[in-house]
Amino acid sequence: MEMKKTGTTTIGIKVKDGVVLAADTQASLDHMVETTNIRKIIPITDRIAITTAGSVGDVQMLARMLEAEARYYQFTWGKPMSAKAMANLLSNILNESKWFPFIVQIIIGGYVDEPTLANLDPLGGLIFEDTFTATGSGSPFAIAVLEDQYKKEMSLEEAKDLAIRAVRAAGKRDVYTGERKIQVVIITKEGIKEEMVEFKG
């Protein structure tokens, strides 16, 4: 069976006031661009979202599972599930499926008790990030930008600008990452705010 190639660049940056997630909106199949309008950042609750690199169908199924678990947790305990707890839950789900794995690499970002950023591999390996992370085929290029330009006391606006620069830099070098439209999600203790950033030419 011919291997289908997909690629993307997703970014997570944590600062003291919240979390910024960013991703390109291009979906590729082998050497063809299927669409330039796919959302790769999916809200799970009003203060937690995930990004995806990999199979769109797999992450959509996982998002539905996490949303159901978060609703059940809220109903049972009378308080929202934290982003850290959701990351641990997803780690367990992915690890239990390791013989038939979900083809995804996921970043979880949220602000329930505190700003939280986590990176998970397809087998459930979980890393809580203090500052920033990137996934997808363009991640080596994005990480170089983040390493060079991240500052400890960045504002949310500065973190947003840096995330956009990192995705665009990846798009210029990685053929599977789009650079003309970038989805940006900002998560604070007040909730989630999303915007699309478009570049001409």
Given for the second form:
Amino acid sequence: MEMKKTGTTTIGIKVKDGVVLAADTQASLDHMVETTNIRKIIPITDRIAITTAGSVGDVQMLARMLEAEARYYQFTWGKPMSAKAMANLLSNILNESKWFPFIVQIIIGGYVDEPTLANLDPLGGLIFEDTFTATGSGSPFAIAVLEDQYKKEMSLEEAKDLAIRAVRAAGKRDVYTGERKIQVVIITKEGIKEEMVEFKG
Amino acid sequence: MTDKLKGTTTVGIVCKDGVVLAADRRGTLGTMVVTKTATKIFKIDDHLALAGAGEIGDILSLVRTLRAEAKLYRAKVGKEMSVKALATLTSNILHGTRYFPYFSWFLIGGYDEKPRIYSIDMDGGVTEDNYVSAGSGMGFAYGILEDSYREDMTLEDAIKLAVRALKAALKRDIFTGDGIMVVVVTREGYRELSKEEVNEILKKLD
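Since we've got the form predicted on its own here, give me the form predicted in complex with the partner chain too.
Everything in the complex follows now, all chains and molecules, and the chain you saw is the first one.
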């Protein structure tokens, strides 16, 4: 089946001051590079974002569902949905569709009450991570760099640099991961900051 | 093909003063660990080393052939084989058994006029590079190498990098484990690092 797939490297790092999400920006259609300018990290609220790996259409659908649910939650309860709640909600949605699953690997990162990082598989398997996580075809390369250099006491700036290095290493060795442009999202108490980092050559 | 070469991570790095080869020590039969002290790096001649990933019997068999050929070459030509010669010879042997192959992936490193590393796949495909890796954990190792390799590294830096690459593979690849063997080949020749030396490097990394 020809399907727009991201064939990706996305990573998430949790440190004490927040969460850093990073991803490459290449999308592939079978063996063709479809675009080198896609955003794989999608903000859901002003404090929560998810990363895309797998079917682009599926993740975009899920993002729309989550966004609506988050608004509805705010209306109903008069407070923002926590990242933990959203991760559980997403896990439920994914598991409900067990017989016609969303083809996705999602990392969810947020800072509502506390820094939160979680990893979801297509059937809703939910793992809250205390340190770092990576998904997508290039994840072995990235996870090795993170395993090698992650430290719990890292500052956000250091975590951001490490995130970029990890995605870049994957970009060099995984054909489905682009290495020219990397999207980085930093989530702190103050909110979400996005950055596109470009490399030449 | 790489799924057949499970159970190992091997790494080779070229630096200013020599080459470093490193491998884990786990030997598996299917999903069972059968030995925790496997040797996957071998001395072929004074300045020639080989690291193998895959079927251990196939690796040992090829090592015996190469050792004999290296000796024969010395007798005939009066000097040690170059690294390239050994790589080409290995490639020829592997390609000659294309339809009844050695199920292994080899890294050949050594020092002739300068340090060199070659990676040779099951069909005899040869690539020379500054850093190479093979086996089920190669993805993890390449992540570290791609991030941290520098061309002007000292031997000490290269050893440290190789150990770091292996360490990540040990942690994240289930078929890789049970310690690290490190070999350096310099102008002075082949030398295997002692367990204590490797432990010392590992300790400094934490």
